[in-house]
Each structure stands twice: as C-alpha cells, then as structure tokens.
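Just one chain follows, in the form predicted on its own, and it is written as structure tokens.
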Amino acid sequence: MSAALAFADDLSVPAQESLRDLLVDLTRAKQQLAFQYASWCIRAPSVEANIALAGMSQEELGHAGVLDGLLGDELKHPVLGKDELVSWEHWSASDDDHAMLGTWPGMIVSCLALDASAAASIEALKACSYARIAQRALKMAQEEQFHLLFGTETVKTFRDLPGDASKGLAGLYARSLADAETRFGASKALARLVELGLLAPGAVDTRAKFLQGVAQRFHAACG
C-alpha cells in the first residue's frame, strides 16, 4: 500500500487507511493548537497564563510528533516541522486557516473547542485494540485534562466582559466546534474502526459524551 503506516503491517488495508486518516487529522489539529498556544505564550494577561500556554504548546507539539511518527514515510501529508510551527510569519503567509487568532477570549474559546474535538477522539482511542495506539492515547488523554481545565477556568474570567462580547462566547464555541468537527472530526473514522473491530462498539458514544461534558463545563464557566 503506497500510504502505509509506520507500524501495523498485520492490519488489513481498510484498517490501515482508517487509522491513517484519523492520525493525519489529529496531527494537524494538534499542530494548530500548538501554534496558537505558542503565539500567545508571551501575550497572555498574566505571567501564570503565559507559563501555562508555553507548557501546553510543548505538549501539543509533542502529541503531534508522536502521532506523526506513527505514519509511514511514504505518506505525503502537509505537516509543518518544529521551526516552521513556531513561525507566525510562515503560517500566516501560507495558510489563512492557521493565522494567529487576534483576541485573548477568541483564542481561548476557539482553542477550547478544537482541543475538545481532538481530546474526544483520543479518549475514544484509549480503547483501541491495537496496543500501540491505545498506549499513546492514554498518555495524551491525561495531559489533555489540564488543557481543558485551563480553558474552562480561563473562560470564567470573561464573565466581566461587556454584555455583547460575553454573550458572543457561546456562539463562538459552537461555531469553532462545528468547524473543528468538519475539518478534524473523527466520528466517521472511529465508526469505521468499530466496524473493523479495532474499537469497541461504544467508542463513538464515548466520544459524543466527552464532547457533551466539555460543552457543559464551558457553559457553566460562562455563567
């Protein structure tokens, strides 16, 4: 197969293709998160937030590297290298979708939605019957808990924003999540993996419940 994974030669072609597509989408989502967090880690409103963002950027970049490492060298997918990832000039000049988000509330809410989409997929992959995937998903899921907590706790600080700006956060989260699900969502890929026997039948429901839980935490944080 021309786009084989760097592992799992014993899996069927359909299984490899489904895993490949899922890993590529998750890698792209993780790189986008890493870029946004890195872009803001010296612009946040507090030193503590800057430090948190710097650590989250490193972790997301690490996740992207691990996921990308599972993909075979023959797969020509457009992922950026480390130096390119942290270069605002490279991203903004080459891809409008990856331009730096311009406001602090906008970045936090948009990234929380994207992070929730990616984290929900990783949560489902913890039950993957292929041990190499499950082990990596377990480690990532643990780190994602802090990222989502940081996002929801930061949203609480936006309650004092002017009325229109505060009310717009729920709509921004919904739009950002819908966009993330369209571009990086894994429901179809996960359903295919269930059909192929690599995931338990409840994996798609697990992902949906995870997303619902994050949404509830977000709305509670909005007040």
Second form
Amino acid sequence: MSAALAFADDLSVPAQESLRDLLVDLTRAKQQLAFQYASWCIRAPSVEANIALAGMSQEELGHAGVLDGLLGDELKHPVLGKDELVSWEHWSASDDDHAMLGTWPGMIVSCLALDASAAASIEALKACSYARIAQRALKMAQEEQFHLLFGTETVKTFRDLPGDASKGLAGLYARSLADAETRFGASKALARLVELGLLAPGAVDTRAKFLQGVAQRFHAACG
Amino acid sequence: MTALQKKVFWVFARRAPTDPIEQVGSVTAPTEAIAWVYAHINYRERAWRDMRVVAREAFYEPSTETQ
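Please give the other form, namely the form predicted together with its partner chain, since only the form predicted on its own has been shown so far.
The next block holds the full complex; its first chain is the one shown before.
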C-alpha cells in the first residue's frame, strides 16, 4: 500500500477512475437510504423512532453530500443530484429506486441490508491511503454504528409479529443484501483499489467480515 | 418467544468531563439498546457526552409500608 496521499491529483488515472466508481455507488446508496428513512419518519411506531429516522435520514443525506463533494471537487465528476431521488418532481412509484418501502418491518430489514452494504465499504475505506477519503470514512463509520444498532434492535421487536410476518424477514434480508451488493456493493471497486495500492490487501476481507458481523446480529435479533 | 414491551427509559448525560451526570429526558423504547440510540438522536440538540439510559422501573423506591 502506498504512503498517505493528500490530493486526488496525486492518484494515478486508474485509481481516480476506481475511486469515482466506488463513490458514485456509495453516494447513490446513501441517497436511497436517506429517501427511505425520510419517507418513514412520520410513520414509525413511536415518536422517538420517527425522530431517529429523521436524524438518520439527515446523516445519510449528509454522507451523500460529502461523498458527492469529493467526487466533484477532487475527482472532477459531475454532481449527482439528490433531487433525482427525493423530490416529488422525479417521483415514480413504478421505479424501485423511487418507491417507498411499504411495510415497517420490510423497510427496516431492507434498509438494514443496504446500510450494512454501504457501511462495510466505508469501513474498508477507513484505511485508504488517500487521506481525504480515509478521514471522511472514519466520521461516517461512527454514525453508521447508530444506524446499524437501530436496525438490528428494531428487528427484535418483530419477533412477536402475528402469523408468518416475521418468518420472511431472514429471506428479505438475504435478498435485499444481494440486491444492494449487486447495485452498490463495490466489492470489485475495492478489490481494484487494493490492486492499485490505495487499500491494504486485507480491505476486502475487512468488508466481508463486517457484513458477516451485521448478518449475525440480524439473525440473533430475529430470535 | 417473548413479546418486547415498550418501557420508559430515563436518559442521563453530562456536558463536560467534570460535570455531574444529569437527567436529560426520557425515551420510550422496547429495549435498552434502542433506547440508547433514540436518546443519542433525540437529544442531540446539545453536545452531550457519556450518555446513558436506565429503565425507569430500575430505580428503587421503597413502598409506603417500608418507609
């Protein structure tokens, strides 16, 4: 792994391209999370949960803004408009990206999977030799701890759902995680950054272990 | 499986390392872990530190018979 780099211009062109791909995916994932949390922040089962969702939505949108700023300022990428995802002007219920998740358990489990996927990438980026990414990843990872705890602890409340409602949650988590990994997972981009020396060889493994840890907490929460 | 009942948790924190811990407010939550998350997000209008939650029912109060 190369020594700490202060500016994007210090990076090779392939490294800039891989970082761009990764940050675009992460920004999109965080915009998606912000949209879903905000959509539910007057529908949760308690006022405390509503406020938590509003706070988490702000944080996710803040993360997206920070990543988008890195893309634009450092990596010369066009700004990714958050309004594509979160404004009524662009709302389309027929598009999965723009549809509010319909049930409280479904939203919590789907967003936990997506949040875990994004947080795992952030965790790996904490050790990036490009200092600006590493600094921001460190701050984001701290806030993500709250989000994941919120998700896994809320899953515990689904144990007593009537009928088969709780049984499908494990399958939903697996499907949502697979979907998140396909769309935003960034494993390939991270592996490429390892090849290019921006990340230590263990970064991909760190990410996998992080995801495994969240999955274990999820399954324990399911009971 | 046991249903998780919502409980009231009192929230405590302090402003500076040498300040006494004070009660900040309360949250209603099904578990102490999620109460802690709620507390951190619901009461972040100030930069609290050492935030803790405790179930209200955990505070011992003697009954009138034993007083």
